[in-house]
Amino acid sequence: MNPAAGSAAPGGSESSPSGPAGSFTALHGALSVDGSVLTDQNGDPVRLYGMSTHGIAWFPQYISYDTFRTLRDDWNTNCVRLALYSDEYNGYSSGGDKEKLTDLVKSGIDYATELGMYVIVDWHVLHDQDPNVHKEDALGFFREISSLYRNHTNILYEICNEPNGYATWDSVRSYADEVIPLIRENDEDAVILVGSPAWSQNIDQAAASPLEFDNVMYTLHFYAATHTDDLRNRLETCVNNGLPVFVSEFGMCDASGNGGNDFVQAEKWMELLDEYQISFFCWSLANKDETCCVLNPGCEKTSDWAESDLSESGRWIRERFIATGL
C-alpha cells in the first residue's frame, strides 16, 4: 500500500495545513520526538523516506508538483527535503536571488503539502563549514517560513545541513541557540533536524552534549562506499544511548557523489536504519553526471521516469523505496 495515498490537485480547495483527507500527513498528523523516536499525532512511532533534491538554484525544475507527485505514488515515498544551499555558486547567501530561492522553498512546500507528504526545508550548509558565517540570513530564511507556514504540520526544519572543516561542535551549539527560539515563536512543536561536526558524522558529540530543546533529532550523513563499520558503529551506540538520529541525507557511492556503487555496504545500512526504525534520504534527485543522482544525464523528464530513465543508484533506491513499509 502507498504510504502516502490522497492527493489533491495542484492549488485545489482539498489542501489544508496537514494535507488532504487521508493523506499520510493527514493520518499522521503532528510529529513529535520520544526520546530516540519519531512519533506521529497519536504517540505511534513513524518514519519518514524519500529523496533529496539536488541545489535547487541548479535543478529548479525538479520542484513540482508532478515531480513529487511521481515519487509518492511510484517511489512509495512519503517526504521529500528541499536542499537550499547557503554558500555555493547561486546560493541563498552567496549571490543567489534570495526571493527567487525563497519562493522555490514556498512552491516545494505547497506541492508536498497538497500531495499529503512530509517535507524537509533544509539549510544547505557545505562551504561555508561553520553554520555561524551567514546565521543572519538563516534567521531571516526561517522566520519568514515559520511564520508563513507556522499553522502547518508537515514541515520539518534541517538548520545546518553538513558543519565541517573548523566547525566544531559548540559552534553548532551556538546556532542552534538563536536559530531553534526563533523558529520555535511561530511554531512551537515542530521537529527541528540539527546537523553535527564533520559532514554530520559526529554524533557522539551531540550525544555527550545535546541541545536543551524539545522535539530535536540529530542528523547523520553516510556513503556507503566510503563509510563502513565505524560509522555504522557510532550509529548504533548513540540509539541505544537514547540520541533521536534521522539520517538526512546519504548515497550508495563515495562521500565526492561519485566512484562506484557499493550496495553490499548500502544494504548493510539499510539493514541497520530498518532495525532501529530510522528515516532516510537518498541525495539527490537530479540528472547531474553524477553517481549520487538518481536520474541519467540525459534525462529530461521531470516526473513518470521510466526505468530506463533511472541511473543505477535511482534503480537501487527506488525497488528499496518500494519494499520499505510493504
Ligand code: IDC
The other form holds:
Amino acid sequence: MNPAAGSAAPGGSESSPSGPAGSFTALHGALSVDGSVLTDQNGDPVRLYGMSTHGIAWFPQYISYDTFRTLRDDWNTNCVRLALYSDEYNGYSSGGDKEKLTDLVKSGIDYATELGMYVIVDWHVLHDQDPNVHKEDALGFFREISSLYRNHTNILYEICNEPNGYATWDSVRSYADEVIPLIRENDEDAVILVGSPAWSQNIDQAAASPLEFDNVMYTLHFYAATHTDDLRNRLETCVNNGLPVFVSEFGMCDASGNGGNDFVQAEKWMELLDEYQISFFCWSLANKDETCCVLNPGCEKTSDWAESDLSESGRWIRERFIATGL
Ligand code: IDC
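We have the form predicted on its own; now please give the form predicted in complex with the named molecule.
In what comes next, the whole complex appears, and the chain from above leads the way.
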C-alpha cells in the first residue's frame, strides 16, 4: 500500500487522504481556524458549503459516489455533511446497527475523499437533548473514525448537532472537554464543530465562555421561516466579537422542517452569510414529503437529477450554491 495513502480507510484506500491532485481538497488541504475565520493550508480564508444528508439510517441510498459527484459538479458544492442520528428511530444509540451505520459514514468519507470534497461527520444529537446522554457511544464512534482517518485532511467533526431542552452550555462544554481531546489524540489539528443549547442558537453562551481548544468553530442553525432578525443580530454580534461561527444546518422553511418556505428571509440570511463568508449547509438531501427536502417525494433517482426532480427547496438552494461560486 502506498504509505502516502495513510490510513487503512476501507473502500477508498487507493485515494490520497487529501483528495486527487488538483481537486478542491488538495488545493486547500488541512483547514484551521484563525480568529473567526476558517482558513486553508496556505492561511487563506476558505468557505465550505453544500448539502446535509437526512438521517443516514433512513436514507442510506444517498451515500453514493454518484450522489456526491452530482452535488459537486451540478450543484457546485465543495463539502457534504453526513448526519448520524444518535437517538431517533434506529439511531446509533437507539436500536440502530452500529456497525452498519459506521460503515455508511466510512463510505461517505471515502466518496467525498475520492471526489476532492470536504466532509462533516455529524453526531446528530436531537431527541436525546443533552449530548452527555450517549457520551460513551459518541466517544467510541469518534475514536473509531478519527483513528481510521487520522491522515485525512478533509474531515470536520461535528460533535453534537443540536443540544436542546434541559442541556446547558456547561453540559455541552463538559462533553466537548472529553470528546475533543479524544479526537485530537488521533488527529491533532482537525477542525471541530460544536453546537450550543436551544438547537444551536445560543452561540452567545459559547462566546461568553469559549472552549479552551483551538481549531474549534461554533455552529449556528436557522430555519428561515422561523428565525429572523434576532438570530441574525446574534450571529453578527458574535462574529464581530471574534467568535468563529459555522452554519452546519439551515432550512428555508420553518423549524419543523415543514410549512412554507420563506425565501425573503432565506435571502436575507444568505446575504449575511456572504458578507461574513460563513460556511453553510442545507437540510436536507432526501425525497421525504416535507418542505425542507430538496428532492420531490417520489423521485427515486439518487444522482443526476433534472430540474423537475427537485422540490421548490431544491431548485432554490441549487441556484444559490451555483451563484455562490467557488
Ligand atoms: C427532522 C427531519 C424529519 C425527522 C425529524 C426527527 O426533517 O424528517 O422526522 O428531524 O425528529 C433540526 C434538526 C433536524 C430536523 C430539522 C427539521 O437538526 O434533525 O430534521 N431541524 O425539523 N433542527 C431544526 C430543524
